[in-house]
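Take a look at this single chain, the form predicted on its own, given in structure tokens.
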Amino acid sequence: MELDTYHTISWLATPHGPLAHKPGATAVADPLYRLLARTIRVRGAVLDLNPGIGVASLAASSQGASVSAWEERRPMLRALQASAARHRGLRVAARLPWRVSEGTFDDVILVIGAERGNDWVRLQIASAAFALRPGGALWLAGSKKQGFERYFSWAQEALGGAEIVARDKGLRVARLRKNGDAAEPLVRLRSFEAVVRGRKYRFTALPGVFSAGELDPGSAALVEALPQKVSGLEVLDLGGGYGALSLPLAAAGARTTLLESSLAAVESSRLNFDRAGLAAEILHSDVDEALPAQRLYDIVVSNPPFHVGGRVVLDVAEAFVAAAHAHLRPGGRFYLVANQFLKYEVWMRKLFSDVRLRVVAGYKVIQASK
């Protein structure tokens, strides 16, 4: 994929008006986000906690509502914000669920966010019961093979009277009314300690990000597999999560810049810089977005995402590939990691030579020049 096409927002067509849309930016036709836009009658002040390219934040606002639409995930963030562009009453902010304030929205709407563990969907939901006005109203979907009615219970515990309100085959929407004061959202961060290049390094991640809790095997096989003199190098680290690639780096000597699309992630990456002493440009970026077109590295390493709520998704990585090498300079080297049988190596004997495979501790780590 290149880049150009990766990065154009395009339009989708839908009954309450033009949406934006691009690749990377989850959601599109996501039968669980139309079902909640189909169901939902809001007025007033409405807090949208996980609107993705905004089908629901859409609907909101075509009632008349003043909708703020909170997204964390940079893709899916550029969508909105070209929409709100074109859509009065729809405000949209990169910001974390729990940045609440009490009792300022007479309706929330909510998608569960499954897919990112239940640390997550607690606070979501501890989330929109906190910043909800007395009887105003939470609109939870959800799906019951991603544990929609145990996450349903917590929302009844958190808020009070529910119903479910619509149905289509695994699918449920509920309305809940906040009956009386809810707890300020608590935020436990997970701590783990890992020996990484011959060194012990304590990380911590906010809830939501991945492999929060352990070293991921895939990112543990390629910083092992990388050179041992790094000191002086310019490095760039896509999808660098919480820093796990990049802060052992920059110990070593590297000067290192992580872009990572998810906002929850980066914050988690500067909390362990900042820990550590050690300074790394730490940057919110849908792939390479937030870098200049000219900014040359020496090193670009990657352990790139390929799932989307169980599915296979290569579109973020195939551009991830396209952006290593419009970043490196001539001569500089391009490591990637991924499962056995994700055939990454394809696309890159497209841009780079010397193109070379080896397995570490079960995982295909690619190395390749430019």
Second form
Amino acid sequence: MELDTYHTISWLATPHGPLAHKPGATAVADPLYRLLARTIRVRGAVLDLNPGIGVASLAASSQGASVSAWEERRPMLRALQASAARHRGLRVAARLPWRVSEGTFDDVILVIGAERGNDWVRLQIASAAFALRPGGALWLAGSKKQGFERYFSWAQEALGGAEIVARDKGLRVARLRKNGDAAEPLVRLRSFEAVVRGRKYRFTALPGVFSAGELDPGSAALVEALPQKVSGLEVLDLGGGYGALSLPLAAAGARTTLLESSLAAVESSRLNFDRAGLAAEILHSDVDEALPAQRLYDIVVSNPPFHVGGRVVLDVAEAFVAAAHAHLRPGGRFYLVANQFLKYEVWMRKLFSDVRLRVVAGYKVIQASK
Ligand code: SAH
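Now that we've seen the form predicted on its own, could you pull up the form predicted together with S-adenosyl-L-homocysteine (SAH)?
Every chain and every other molecule in the complex is listed next, the one we just looked at coming first.
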């Protein structure tokens, strides 16, 4: 995919007006959001804690509610911001779900983010409960295949009075009323040590971050396959996560820039660099959107994502390949790791010269030159 195509916003007709979407964000316009949008009856101050591109947020605002849509992923955020420019009553913020104040919303709408893991869902639910005023309602949407029953029971423990208000095949929407007090959401950091390139590092990650709690084996394979001498080189890390690739490179003297779409991951990597006493440029970015076009690097590294919202989506990975090419100096090198079934080398051969594959620890490490 061309970078221009990746970054282009297009418009989707919905029953409540046009909504912006774009590659990297489209997978969230799914039937669960539409079921939630059809089911909710809200007014006053409404918080959408997992808006995606805003299908349910827009339905809420069309009922006259003043909607705060908090999204932490850049592709969705960019689409939401474009939509908010057209819809009064839709306020969009780049904000993590647990940054709530007590008792400030009449209703909370929430699509369970099961693909982000249990710690994330627990925090979504705890945050929703805390943010509601007494008597306010949580509208909780999930699919049975992705563990709705379990999450519904967690929400009942946090809130109280509950009923299922909509069903569509395996999809469910429940409404839960806040009866008593709710505890402030408690964020548990995941921390672990790992030896990388012969040195021990401590990595910490917030809930919902890729491979929080352990070094991803693909990332480990990639980082060990990188050149030994990186001191003084400028390195771009596409999809930097909590910094598994960049931190060891920075420790070896590289000047690193991390681009990362998830705010939880951005904050995690900032924490890891601060604790290690190392500097890096860390940007909340949808692929290379936050990076000036003329910025060039000696090395680009990436363990690209191939899932969005739990589905295999290769738009983002293909845009990563194009961005690596766009931001590499002539003579520079791009290193990417992937599961063996993903044929990224096909895209890479179209843009780069001297594309070489190696299998390291069961993963494919692809090296390409510009
Ligand atoms: N480099 C890290 C993370 C690799 S996983 C590590 O090795 O542990 C891929 C990362 O890409 C995830 O952190 C994910 O949040 C991020 N990502 C997904 N879509 C993105 C996009 N559109 N722009 C930038 N980063 C994205």
